[in-house]
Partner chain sequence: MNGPLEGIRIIDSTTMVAMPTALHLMGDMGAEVIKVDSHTLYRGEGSLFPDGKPGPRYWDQDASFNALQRSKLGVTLNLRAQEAVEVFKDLVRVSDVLVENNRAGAMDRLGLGWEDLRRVKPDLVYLSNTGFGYTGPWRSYAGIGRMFELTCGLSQFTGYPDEGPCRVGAAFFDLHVGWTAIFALLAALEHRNQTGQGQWIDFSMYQIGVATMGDALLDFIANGRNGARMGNTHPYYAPHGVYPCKGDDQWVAIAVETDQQWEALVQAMGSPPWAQDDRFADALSRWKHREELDRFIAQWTASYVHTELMGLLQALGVPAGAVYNAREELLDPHLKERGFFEKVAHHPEAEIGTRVYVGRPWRMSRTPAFIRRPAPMLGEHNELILGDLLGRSEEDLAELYDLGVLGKEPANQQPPGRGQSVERQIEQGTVAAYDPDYKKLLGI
Amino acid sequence: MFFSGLISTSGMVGSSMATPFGNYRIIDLSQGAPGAFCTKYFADYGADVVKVEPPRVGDETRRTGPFFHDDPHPEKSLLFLYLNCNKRGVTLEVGSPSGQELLRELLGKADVLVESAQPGYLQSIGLGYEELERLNPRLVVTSITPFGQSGPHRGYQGNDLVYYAMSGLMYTSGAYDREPLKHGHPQSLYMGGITAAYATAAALYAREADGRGQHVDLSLAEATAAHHYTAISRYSYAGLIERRAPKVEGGSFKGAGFEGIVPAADGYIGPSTQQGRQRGTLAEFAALTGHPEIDAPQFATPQQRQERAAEFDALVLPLLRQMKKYDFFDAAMADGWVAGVVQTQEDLARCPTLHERGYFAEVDHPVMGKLMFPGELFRLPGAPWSLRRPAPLLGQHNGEIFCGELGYTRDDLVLLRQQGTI
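Please render the chain's structure by itself; use the form predicted in complex with its partner chain.
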């Protein structure tokens, strides 16, 4: 392991306490990050999640980096590892009749199906929501697709970049005179995953009243578009169309009014004009940095700072550049400002707050070995998180589930394997 410092484990041991979703069986037929992130939430809080992958190739995230020691081996995707701990895994060819039979048997006993097939595909093989409702009226079916099950774009191809474009978020992100910009890490996929998780949990809550499941139809493009609500309000209240960063004559759009992200001596910081819920004054900011010369009358108001941005930047940015990023951040935050520091992965991996809060666990993976693992999202004291098992190897639980639970024989398993069904 490259990084072997600082390991504080919240434990790899199974918990005997009640877990909120411990009574639920979830079948995750989805491909890619969003569905897996959704079912990760349930697995982390106790559900029995069975990840269903296509035989031989497995889930697409197995072919997605980063890879352990940069070795693109199907069992070494760190993305797959992150998303699928605490789950069991089987393989099954959805396109074949015997694969569909296996899936039907799994779904007959399940509480939730999470799937991400093109709208219409599951209907075409007799596994659309109406058929599934007849098979198991208690089943909650959560469909995660780029544009949802209805509407003129339902057949459109989508991915992270397309969602950012059509959500309006790109139009308001980036520099005034450059191309629109998206987040540099595929956030839309994570946003889709958590949206699916809470909507599925709500559908399970509704089921307690009358025992009936339902179909949850989620659009990844809409999960990203939900973030654009302030720009939507601006149009809906006043007809104004928001755009990227204001035009700042000659100055850095990032420095304007010190609301941007600016260089420090050893990285980047986000200075702030806010002290708690109030705006701090320039004099207070000057005191914070130890440079009283910042408090010049011609920059007193945010409007003045924006109008004289180039001049203001020329004064302030070199002074901030002399400060170390955590020196600035800690001084500002301790003084009640709401500031930011651009943290790298290394910073996060070493972060004393995350360690003290027990965020990191240790995973023991049969192929990758022991690895520090980003774990508990939030703590439910009545039912703490635990890392019960590493991400499954491809088809690892075929025997356990198909023979142990569905009653297939070992001979069946061998046949199904050789026929390419599992």
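Pass me the form predicted alone as well; I've looked at the form predicted in complex with its partner chain already.
Chain alone follows, minus partners and molecules.
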């Protein structure tokens, strides 16, 4: 088992249950979603993750919506809440000498540093990997940057739009008679975060063998491109260039395939011709919908349906529009068809499958109160997920960590706060 060298019984507060990362201290110095998503996995499965934020302003996700009751308050970002439950939080100005000294003390006792500074910045303030390796040879440093620590683009800034475009994913999204499209969700940020998480876990696993840490160099652009591997493989082997799909009029089956995203009575469904591993017949599809008139002689073959696409759509689409989306979905899937239903956010929140599997968790936040949010992302029965604490308030654990663990006094904290260090 991959986690055999990592599982401990010390990570769960108030519990003797085993956790995969209970022995580990992780310092999250990153800004934004990718680093926080990476460390979220460690925090959710037992690690002591300390989120380090700039004083006064905090992490950039505190200023990113959606906000609780649409109030743009630094303690009401639902994104920050989701990304940072189970973590402790401190404030630290790493640009100041006193902040750098505090960070060195934290890292001297840590197992992992996750950071997202521009390549060369930490080195410029005496906290580059070579310096950190001398400070703590067992430290794993995971650097998450737009284009990596080396190469011609190493100093460039980036965002989800840039990563999605440069990965090639955008070139194959949308219709080929229109401009390329980007998905609405910032997928690249979470692709990069989860890739950084398993790379960091692998570095910790390697440390079990040789006792030494290493520097994990994660490029968000590369992590996104890695999810588009089929296109580059086809080009490498056969010179083929994938492009966007042919134009499909909204709500049209285009005859031959009787498939697409089409309206139902209360939303949208995704019918298909696939029944198990075989292509279903028109007669079988007609029986599924309860409308035998679909199986008309003039539509008997795929070629006939293609030639009479507009006529076929005019017959079938109004019939499907009368069906409720879950009625169609349940009937189709129960009969072995591959079908889809386009779920809204409200549908997801009420989804019986997600609730039965315990996908959602309730967190009691000191400012926002009780909220439901996605909880256990995968099942690890021998060392399960747990919710130990809500996301930290800005600087909530300064006293607990700087005084209780590093030995500073309360007077020291007052001075550090007056200096702008914390």
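Positions refer to the first chain, counted from 1. Computed from a prediction, not measured in an experiment: that's the story for all the values here. C-alpha atoms forming the largest set that superposes within 1.5 Å between two forms make up the rigid core.
Superposed on the core, the two forms differ at residue 293: its CA moves 2 Å or more between these two forms. The two forms, fitted on the rigid core, differ between these two forms by less than 2 Å at the CA of residue 97.
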